[in-house]
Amino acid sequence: MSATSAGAAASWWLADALADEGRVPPAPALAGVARADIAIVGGGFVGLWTALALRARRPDLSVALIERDICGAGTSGKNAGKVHGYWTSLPRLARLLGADAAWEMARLGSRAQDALRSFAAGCGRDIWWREGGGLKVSAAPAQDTAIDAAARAMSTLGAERYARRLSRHEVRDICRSPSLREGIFYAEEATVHPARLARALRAAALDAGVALHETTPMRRLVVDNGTCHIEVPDGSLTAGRVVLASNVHQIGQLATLDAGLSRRFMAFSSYALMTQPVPERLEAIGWTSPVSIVDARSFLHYSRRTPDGRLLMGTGSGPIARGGQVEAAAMTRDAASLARCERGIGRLFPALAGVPVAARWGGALDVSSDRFPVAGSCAGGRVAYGFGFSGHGVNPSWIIGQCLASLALGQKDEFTRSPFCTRALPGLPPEPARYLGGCAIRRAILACEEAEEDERRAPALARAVAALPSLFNLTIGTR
């Protein structure tokens, strides 16, 4: 696999990792009858995490993985590699929870990132884990106050050694922008290379005596008599068990299990583009750090730089799915949000616009209604599922790893007991309503925060659509 072009669905990750490791063929695609204790459906981050998981505790237990693709082609391959738990989002976690519950997050956040560190140091393969931090940053005067506002809440909380508020001149200290203006620095964030991460990933759970599927799509689940019976294209896999991990793609399958799951999430859609490396030009504005930088827009720009001298731009702007319809043209070839990448760069680092890029790309994101990721079960405990990354799983997926692990098992743990299990989460409108208001929601903001970087006064209209999420204690985009 070469890297993509433009528009198209594959990731430069994807690609690389694939170069990177050498000509390893899929695993066999499931043929026949299979049985195992438990059937994880979904090869990513979230799956793997919970066969190795599952390996660990219990070895004498059978356990199969059946992916759509090859482990790493989905989600996992695609994102920014920005590795960090929740005490960015520990205000709103605290609104939404109370403080014990968001301390409690943050905390199996940490745990997480800790997981991962010695994961990327044991691997024997170089997924480019650094550590270096991450910036939250003001690139427009009406920005500065969601800054003001998260330094505020932060210590309020007593979390500031989490959040260090940076002075326009010490973010200049990382990257010489003028676009660049006040910021906070959370020291707890790394960056990782997310298709090689996963394809470890892939290698340890073999490694473990997980039985691996891939190019083994899942077309039906069938819970009867307390057995599971999954159907595949050409077989079958029966379990006691199974854990669906599949993201985006089981919105259908989870909306037949348990209806009212359909409304605590939908689907958004983010883009990225990775440029030829161009580490003379990240040196001339004293990007040398392995800092990743996003801005404080609702529907944000992220970034990073990689250890060989590439930048990779991304925006979580992206259109809304309606319903399940994830495969759309729209979350994988959206030329607006591309372009969006592109004008991110002009505008937030202009020394680099026009850098020559390599791939460009677009991926559906599972969005829970409070932005968070949640496990749990249903068909008697039969089934497992977690779902609601929002665009942030790298770190949360070995949490909900673990929470899917136990809900697997049976047991009850401080995993099952955390908030990614036990909390409620609020109901979405249903379709068509759900589909209809979140892109006139999704127009507005991105109306109001473009009039925001131009320093002038958004419509009237855009403004009021843009509130209505808060009205209802919903959160659209990151605010």
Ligand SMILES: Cc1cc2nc3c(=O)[nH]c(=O)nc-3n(C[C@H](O)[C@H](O)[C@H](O)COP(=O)(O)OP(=O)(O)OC[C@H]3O[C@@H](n4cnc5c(N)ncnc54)[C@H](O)[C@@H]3O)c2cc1C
Given for the second form:
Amino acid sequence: MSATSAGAAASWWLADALADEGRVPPAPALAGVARADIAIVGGGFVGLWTALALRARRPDLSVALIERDICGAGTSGKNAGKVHGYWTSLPRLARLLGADAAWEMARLGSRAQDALRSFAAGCGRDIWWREGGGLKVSAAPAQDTAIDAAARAMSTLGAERYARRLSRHEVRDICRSPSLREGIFYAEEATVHPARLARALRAAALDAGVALHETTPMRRLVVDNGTCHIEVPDGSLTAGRVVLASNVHQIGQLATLDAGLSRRFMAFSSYALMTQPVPERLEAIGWTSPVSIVDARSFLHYSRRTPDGRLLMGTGSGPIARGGQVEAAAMTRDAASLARCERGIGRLFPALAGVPVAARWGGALDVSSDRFPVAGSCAGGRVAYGFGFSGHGVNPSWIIGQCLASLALGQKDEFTRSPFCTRALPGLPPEPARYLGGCAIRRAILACEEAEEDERRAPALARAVAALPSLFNLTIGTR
Ligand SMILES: Cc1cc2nc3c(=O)[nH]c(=O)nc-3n(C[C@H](O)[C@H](O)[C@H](O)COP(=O)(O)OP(=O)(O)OC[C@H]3O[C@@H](n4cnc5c(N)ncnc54)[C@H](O)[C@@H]3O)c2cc1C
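Moving from the form predicted on its own to the form predicted in complex with the named molecule:
Now the full complex is given, and it begins with the chain already shown.
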């Protein structure tokens, strides 16, 4: 089989990464009966970082990784490649878990940033790692309050050095657009070519001695007498421990192992488009540095430029998966979400409206009930899981990879003691209330944010429904 995949067809990044590495064939599918000390399911960032951590910490243990497609074909090869830890969410973390836990998580995010930087420098490939910082900016008068509140909260927490308040004039030094108002600059942020990163991690895992099997979907996982059996189409893999790193696809699997977990997360979707190279148009608005730009909506527009002068524009406003149906067309082919990406260009950067588009795609997001990732174990500690990146996983997947390696090895350390492993996730309403309520709230928030962008007052009903999650003290769906 050639190195093509559904993911390659859908994401500009993966197609580019595969072309760049020169048609590397997939690793052989698993056929027959195999054994490993630890088996990992899923070859995205999480599975690959976990595999590397396991081999680095315990070279005496055998590690096998199965991937249903090719490594990087999931969301790891589809995202915007904005890389940052938790300074942007420090105030929300502090409200949720207290200041100490918030700082601990943010410092682990900085550790992850260091690990990514050093991997980029040492992996022997150009994965387009660029450190330019990230700008969160108000793009409508109604968004000014979010910028003010974030700046005030960072100052209350004594974290101003991680988030510099920028005047409208200073924002213009980054990008000249009549839509952009005041902002906050997060210096730690970087950008990367996400699919090249995933493929470089794959190469590193092979070099580290991981037994990799691509085009090998797990059909069933059975834990029996302390041993884990993974069924695949042409054989099976037996292991002492299993790490589930299959992102939204572990929802169903986890529900069978631990029913309580199915109330802890949902699948949303995010959409992006990549333009043709337009370096002269970006230069004309002064956007020459690798700073990425997001607006201050809760269903935010995210954007960045690439080293070859393309613009990526995305929106986190895609549909919700009904009852965990993560393969539904709404997760990858929602015309309304793609239209919002296109409108986002005209809205944030009017001078770029109508630039030719090279590719459009969407992907499912694993959203946890507090919108931060979590790692844990079930089946008597035999199965470790990590999920809940909630649209922010490039940097945190390193942290969760370390947590999963520690859980699989039974190690108690700074990762397993961190809030990523120890905090309790709130429960979400049961289905179908979760899906129906989620859809109503999503529609209401979109209506409010679109009205605010046009400087109109949103309909009263939309405002009332959008306020419900805060009233009920939920952390998901809040504005
Ligand atoms: C459009 C979009 C934009 C985003 N932008 C950003 C961003 O700019 N910055 C950021 O930090 N995050 C972003 N994210 C989120 C980020 O991409 C994810 O959080 C991250 O890639 C998750 O990595 P993962 O390894 O958990 O998932 P994945 O990369 O999806 O890996 C899971 C793998 O498991 C495999 N798999 C599934 N089921 C099975 C099975 N039964 N057997 C074997 N293998 C299986 C899949 O094929 C897949 O390769 C974005 C997401 C999307 C969709």
